[in-house]
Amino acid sequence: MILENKVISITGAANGIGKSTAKLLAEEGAILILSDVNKLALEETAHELAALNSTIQTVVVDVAYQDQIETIAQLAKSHYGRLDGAFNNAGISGPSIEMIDYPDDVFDQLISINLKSIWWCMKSQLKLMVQQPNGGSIVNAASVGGLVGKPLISPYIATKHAVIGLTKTAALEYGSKGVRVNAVCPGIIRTPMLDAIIKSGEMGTEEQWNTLQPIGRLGDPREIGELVAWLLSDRASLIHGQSIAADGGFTIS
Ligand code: NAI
């Protein structure tokens, strides 16, 4: 078990990728404190987890709140003494509207949640880490948006490319202080929030979907979950300030 004992944070870890690599972490051996804003999809969450006989605590937070973030490292110094690792994951993707019609507000929304949220993760992740004597390691969730352009959804993809930004920095910051810091650049995974824009059409059909990864279908969320739990292990001890596309070869051209 790569990453028994490590208490390890996951935001939005009610739903897709943030369940299944919950799921996959427990299996490793981690700690887990599970958060989302959905508290009923949480306590699902937490009760099938229940069955892998692993730790978890559960705690309602939405990440556009700095405030609520902040109970997460709180509640991991509290009761384990520690926080050895993170997976900050919670985002949503916004409509898909061109630029020029996109409403300022769902702009500043997904400004919140998918960018500050990582700011403010990283911030009171960072403040304990830094504390530890093994350090830590956070993985931020970036996207392949975050790594190319994409028509119709401006603001997530502002949102994302700064994610890599934030984490590049924070790398070059606390990589002396002993915490690795990377970014994961998932491509087209099958998960709840994906269903919603298939389903709305407003991006093509889902057989035009699974052709836009070379690989020819879309990607499972544990895929990713295999990933974040590379990384936040010590088998990725010379992996840092890196944002990796698991993308079945979205982004090969
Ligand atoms: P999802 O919609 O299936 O699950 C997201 C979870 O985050 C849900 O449980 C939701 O309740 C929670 N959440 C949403 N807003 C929140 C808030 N304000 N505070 C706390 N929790 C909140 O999404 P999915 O697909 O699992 O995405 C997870 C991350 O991966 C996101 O950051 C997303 O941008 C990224 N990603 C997803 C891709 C995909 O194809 N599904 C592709 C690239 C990146």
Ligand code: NAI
Contents of the next structure:
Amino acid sequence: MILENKVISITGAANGIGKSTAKLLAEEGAILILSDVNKLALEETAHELAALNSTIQTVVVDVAYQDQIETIAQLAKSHYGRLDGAFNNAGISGPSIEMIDYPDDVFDQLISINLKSIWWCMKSQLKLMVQQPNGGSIVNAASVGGLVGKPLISPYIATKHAVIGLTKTAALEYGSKGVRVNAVCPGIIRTPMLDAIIKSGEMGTEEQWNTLQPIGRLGDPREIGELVAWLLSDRASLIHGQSIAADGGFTIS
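For comparison with the form predicted together with the named molecule, provide the form predicted alone.
Only a single chain is listed, so you will not see partners or other molecules.
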């Protein structure tokens, strides 16, 4: 129970890494504020987690809008008087298109959802955390795409590099005020969306996908949740300003 009674928010909590992380954090005793743009999927996630006897609040949020993001911190303050941790996870990948053909409006969408949302999340979270005696811990969802380049997804790569930059800067500004800020960089994780792609066979066989990471398999969303849970806990008290890859060796191959 490394997160017992800690109030923690998760964006993009209805599916994939967000959902698996929410379940793991609930198992570790966290009080959760879950948000997502998909109301039905969010309610289903909350219903599943209710079996763990975790205290859960849900709020439908489109992270492309700052005023909606602000409601998360407001909910934490009004219900619990504090926000101990946050996993800023919501994001999109965008289409695979060469740079010169990439539509500007899609680029702008990725900037809003993948980058501006984390900027807005951190601003609202930091305002609360710096006033708290015990500070807090923020974990941003970056990607191995924030550590290396990859063709055909230039806006996505740009946003994830920028998330790491924001993480480092916030760490320098607020570490002395009791707030730790880190980022996780997932490799190729078998989310429901990726699972559907693999099963379709349109982008290679399962065996081919498994060779993309040196450990010989794809990652599981829960494995990212384990890293997030640790970073949010007091056990990671000296880990600050880091962008940690959980990628089965992808970035060293």
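All figures in this text were calculated on a predicted structure; none of them were measured in a lab. Under this definition, the rigid core comprises the largest set of C-alpha atoms superposing within 1.5 Å between the forms. Residue numbers count along the first chain shown, from 1.
- With a cut-off of 2 Å and the rigid core superposed, P192 has a Cα displacement that reaches or exceeds the cut-off between these two forms.
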